[in-house]
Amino acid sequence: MVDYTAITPEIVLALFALAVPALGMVMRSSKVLAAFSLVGVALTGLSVWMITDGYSGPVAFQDFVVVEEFSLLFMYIFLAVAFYVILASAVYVKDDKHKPEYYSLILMATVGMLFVASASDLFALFVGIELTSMSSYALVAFKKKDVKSAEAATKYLIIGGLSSGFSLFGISLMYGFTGTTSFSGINDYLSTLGAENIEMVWLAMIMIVVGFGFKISMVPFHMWAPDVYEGAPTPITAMLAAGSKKMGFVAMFKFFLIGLIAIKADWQLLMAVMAVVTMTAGNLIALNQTSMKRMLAYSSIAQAGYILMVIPVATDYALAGGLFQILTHAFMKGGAFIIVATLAVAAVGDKISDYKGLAKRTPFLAIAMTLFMLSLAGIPPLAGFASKFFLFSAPIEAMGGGNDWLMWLAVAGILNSALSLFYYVRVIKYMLVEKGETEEKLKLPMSMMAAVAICLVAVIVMGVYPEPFYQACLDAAKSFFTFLA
């Protein structure tokens, strides 16, 4: 008998994206579409909260779906992701023929999200990461005319596609190598293996890094990330990099936290490195942009290379630094991102100088982006200070028995972290100092507002009160860790 418990969210969100192409066949109404989807994301989040209620253990579906604590907290990460995507797209694309396609992949790009965060399985993790993929590269072409849209998305694909290749070559090493694809089994397997029969091992992990390196955009294979979020549908842009782009740190995380960390000395060096690189050369390239979304797209790199400190770390209290820092970037580069479509619906550009004299006429906006900015640079008491805070003195609570060179990392952080703070505040500088050529106000859609004011919200109380929500990213952490045992 087939236990389907396990998969109940995702099959109440699919079902919602097959239900809203019919819809869209009698009503076309743009916002009748987005509620319509936004029930499903809500009831699907209730379906989470269903399965888990009295938790005392893993909810399995043929041992490639588990669901614990680490599972449920990215559940809930991509669900709001989708919640506030949703809301700030139903005056994007009211004009749009397509808008039921639209949300639709939507959903189905959230049900793979879902799929990764609970898959203990590097198949079931693939699938996942597909699914997504898949539907974020027709969401990335949805503005069809447009020849940065379509640019963007023919690069995508294309890289894309290469990134699925390597990983699924990978994958297929892995299983040859150790007979297993299990997370856990994997690393059963590893633990019992000499050093002398290490090469098999050290290729499959090369092509499965370079796979899912692309996915979260870690340098060197970060090039593409700048060129789609500028011509991606700007609340896309937000999903990719609030959503997809947390979904790739969960593969990273199952494969070398839980598959990997049998031979954590062979890679443990190089991972730390790749950290410090993509975070530098996010910072560094994001210096130079006259773009709001490249610079975001830039920066996005450089919160990769942060999370990446996880890694060769390896303790609970670094995952959960690391875990705490996912849940505020989704609300912070959401945030901002969110406020990069609105504007754009009211004919403001994409240019950093377009931005000028914009407290005269949005004030709400110029506020929220000041905010989302000094968090994303990490000042006090906004959400991106604590889990910067978690996250850096992590690689310094794990230092002794050999690993001090660790602190190195906390440095690197601490440093990148100063040097951001430049491009975020010549963005605070322009809205705030600057005049403008008008000063006219600006009218602005109250659903997109909305998803600013749930991002903004979220980004001040976790950063006044981050207890609770630190405290359950160690719980994650924790469960996490149960896959070891």
The other form holds:
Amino acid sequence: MVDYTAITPEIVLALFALAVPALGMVMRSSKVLAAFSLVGVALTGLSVWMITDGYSGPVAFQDFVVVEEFSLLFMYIFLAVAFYVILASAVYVKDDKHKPEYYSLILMATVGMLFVASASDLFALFVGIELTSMSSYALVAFKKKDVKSAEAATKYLIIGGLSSGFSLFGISLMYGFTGTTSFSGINDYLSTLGAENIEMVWLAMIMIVVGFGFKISMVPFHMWAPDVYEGAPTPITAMLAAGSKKMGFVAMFKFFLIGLIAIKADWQLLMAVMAVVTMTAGNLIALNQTSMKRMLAYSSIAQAGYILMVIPVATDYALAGGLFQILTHAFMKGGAFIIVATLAVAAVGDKISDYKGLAKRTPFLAIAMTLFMLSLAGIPPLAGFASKFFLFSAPIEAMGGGNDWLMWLAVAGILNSALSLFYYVRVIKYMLVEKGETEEKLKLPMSMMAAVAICLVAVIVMGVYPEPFYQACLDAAKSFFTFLA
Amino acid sequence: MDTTSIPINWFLMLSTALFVVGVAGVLIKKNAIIILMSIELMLNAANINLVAFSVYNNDASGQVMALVSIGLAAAEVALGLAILLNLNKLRDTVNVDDLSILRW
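Counterpart to the form predicted on its own, namely the form predicted in complex with the partner chain:
And the full complex, kicking off with our chain again.
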């Protein structure tokens, strides 16, 4: 008898993804379909909770899925993202002909993310990534009459295809060389291997880094991100930035910190340089953006650089800091994108200058946006400060034993945060200080305000009481590393 | 693996050549349909590797992976053609150089 416990969340969510179009045959109301999808996400959350409750050790399905604390944490993050994205979409797509497919695709993308969170095998992880990517190509192309959406989808499709080609070729080389695709199997093989035989592993590693690098928009593989983020329907942009990109990080963490940890000395410096280049380039280009969505996209690239810092440091404190940063970023960046979507519904453009005098027109959203911006910049007592604090202190903690150079990672991170403050504060200045052309109050849909409120509460609570959240991340990180042995 | 069969190097050379042709196609070609075909070449290069290594390592899982990835590639093409069809309908072009509304 096969034990399906480990994949119940995926099964439940996939069933709902299939049921939404069926329901769409009889009910055309966007609200009903959104509510049904939300029930699906909530029930999936319940099934994840059933694994968490009375958790006594990793639960495996066959030999390619293992659910442990690290996976559970990410499942909650992905489900939370799906929840607020669906909530924000209810009004956003209400006049579209293909609403059922829209919700179905969001749920399917989330199924892929859940698979990536629990995959213990390189190929299973690849299939999960593909499931999410393909659903998101279709979602980016969703506004069929919009030229921007079509262009963004084409770019996303080509870059995504290129990236999966690279990853699959790398995976095939890794499989040929080590004879296995399971992360712990790769690690076992590499730890018995002498230093002279690793050229082939390097080749496979570079291919896979290029493939996954596109997914997390690591510089120099970031060019697609701003275009796609700008062209996609804005709730989908929130999902790409808060969900799909985080999935890329799960893949990176599993690949490097479980699969390749035995040859850490070989890739440590490379990844450190990549992290610093990514955060610096993201912040510098964000400085002179005029479109809100593009600015947030470049800020996402910079945040990816901060999170990449985890890989060269490779201690459980670093991973805990990275997980916490991912958790807070999912809410502050997602929340900011949903505000952009909400304002778009009320016909406010997505240029930063369109946000002039917003405080008069919609005080709640202006204050929420201010808090998200301050949190992204890392101002206490908001969530972004807490997570950056834990993340940047990890390289300092890991110093010693020839690793003193890791300190420069923290220095680069802090300098970059200071740099990023400039473009975040500019938005706040436009909203609160400058006078807009009109002071007419905006009529905004309640469901989108609710999605913003969820993100806002999360950002404030995680900033004021970071301990329980950080503890959960630390437990997940410890479980992640003991999973190695 | 019996000694009469083709050495693994030959398969690797074939797959590497295919992969390089694929990458070059993606980077050089202007027509989005041809780029899509080049991406298929990259994926198929990986499939050749998977099957060859599967025989060489005497482990069937490589062939299962190849089958799954063929399925993925098919899905990707179907989706890709749909997206390009829509693009063609809106813009009357599938030339990637014309896609310049979204920049900076």
